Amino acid sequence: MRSDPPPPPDRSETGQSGAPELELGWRAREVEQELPELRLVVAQTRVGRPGSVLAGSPSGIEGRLHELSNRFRGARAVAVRREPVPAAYRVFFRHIGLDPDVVRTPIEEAALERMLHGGFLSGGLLEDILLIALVDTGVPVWALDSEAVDGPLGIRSSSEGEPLGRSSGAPLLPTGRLVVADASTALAVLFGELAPGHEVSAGTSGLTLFAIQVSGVPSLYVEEALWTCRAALEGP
């Protein structure tokens, strides 16, 4: 049986450093007392530029992209797990059960996307700026539709057979897989997919960022991440 999440955060609380406007996602209490490092650190933004935030990129992004392509040569992507930051993310898979050998952590996946393709390929505005933050900073972020997210974001485990998603055919989840939940559904699979339904779509316009903080990455890392992701949506 899951546990129930605690009370809403205050819409006011921030990252350890303070940033404003990012708040931290509750913990389910069995959450708290097993992964006591564990954070989700959210933040709200809405879309500045002109168009659907899944259509191509502008030339500043792609060039950006491109940029990164040419720092993100062979030697640095091999050794990337080697780096703090990728390095606390495959402690924290292993922790969790998750092989990161067979199950890669977002940054590796992208070095080894990087390695295939000769670069890092634009995949459309939002899944570029998504991929840019996780590139400079080690840390991934994902993005939910905030029409379809009912109250503030936490981790707590799945119970038998809970939908992932309100949609009518959402994938069903066995019973104490970790999970990103709203107040009443759980949304993603930690380090996994996204609730079908749940996704940014071409009309969105509000978006709920949200970032995995683990033990040994710093705060600034996070915070990094997301801001890069608002300011580029929020950008002309």
Contents of the next structure:
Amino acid sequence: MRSDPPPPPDRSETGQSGAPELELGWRAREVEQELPELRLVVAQTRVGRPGSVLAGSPSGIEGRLHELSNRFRGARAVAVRREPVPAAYRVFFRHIGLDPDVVRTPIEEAALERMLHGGFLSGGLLEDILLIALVDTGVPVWALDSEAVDGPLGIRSSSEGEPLGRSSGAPLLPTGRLVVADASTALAVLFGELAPGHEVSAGTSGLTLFAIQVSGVPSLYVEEALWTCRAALEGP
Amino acid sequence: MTQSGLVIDRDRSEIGETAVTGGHWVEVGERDARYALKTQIGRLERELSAIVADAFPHISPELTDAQREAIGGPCLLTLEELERTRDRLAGRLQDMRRLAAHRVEYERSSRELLERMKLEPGRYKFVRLPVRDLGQGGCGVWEVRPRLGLIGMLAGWWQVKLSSGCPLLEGPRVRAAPGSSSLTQRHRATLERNVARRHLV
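Alongside the form predicted alone that was just displayed, please also present the structure of the form predicted in complex with the partner chain.
Zooming out: every chain and molecule, the one shown earlier first.
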């Protein structure tokens, strides 16, 4: 089920300088036909903050998490599955063979963690920023080390025994698994784990952020999620 | 076959017209059927979510172990797999509707019981009715108790009382001994509040 070579990415947004800001990832033909409203939106960014992105968050980010914890209470955690954006991801999970009551959608997973721990706990700068974007918009964002990405990202089905990532001990994928891939390798299972060795590490300075847009999720929300991450990573 | 209908005529969809898209022959009928199934799955999922959210925490979307094991990773589903997903979801929705209806009936009968307890407490001695059974949140319990304890029991003076809220996590509050510092501090704080209020008036 390996797809054709990826076509060049679409440019969805351009910044004021004319440099590409957000890109649409490619989709394999069978994915495009079966899930026409599925989009992979990609943003490149460089860390502008001093220190590692895996280190502890500055007080501003932690304060934001605290504020979100106060806003996100039990009543909302229960009702989150009825909100338009989380509901769209639940429906999409069903469409790709996942049961959102077993494999929770990212926002519901965050809501559960919030309830279990009594708040959104800080897990380091990058994790906190991705969590803030998720809770604010309902759109999950993932981050890869830009240096470990080879060419534009896209969505395709995996082939039998294909490794998840380029590292020597990479887990093997079964046939037909939907993955986010670069030009040569699967880098993440859709809504799942990132390939080992391709995640952001302590020394990472360039990040490839990506979000998955599904039917029912307005583009504005996806862009907002990515912009939130970029702004928080680039600026103090 | 209709795109919004609940029933899909698979025989018709399989012999639907075909089209050439990017060099690949695509069964237009099957694609339409898949689209219709996805629409149905979306509708069922939203209804299921609404029931779970409305009836929380009395109705849970917990799955059996067998159902959990049947879940694989993300992939493109075939028509048959989509049909199975739709059927499973429809089955669960039916179960949830039944549970929700049962719950509504249970709460209605609990409210009736409370009314009867209030009207004739003597007939419902020591009956306890948690407010959760009435569809309300909290830990309160309606209970028919004798007024003035033993005297009320002997005299037949019964009343319906609502207990206070949820127990504290750290257990019952420790009563301070008379003259202890905490009591003195609390007493002083109350006095200061009263004085301040008097000044405001």
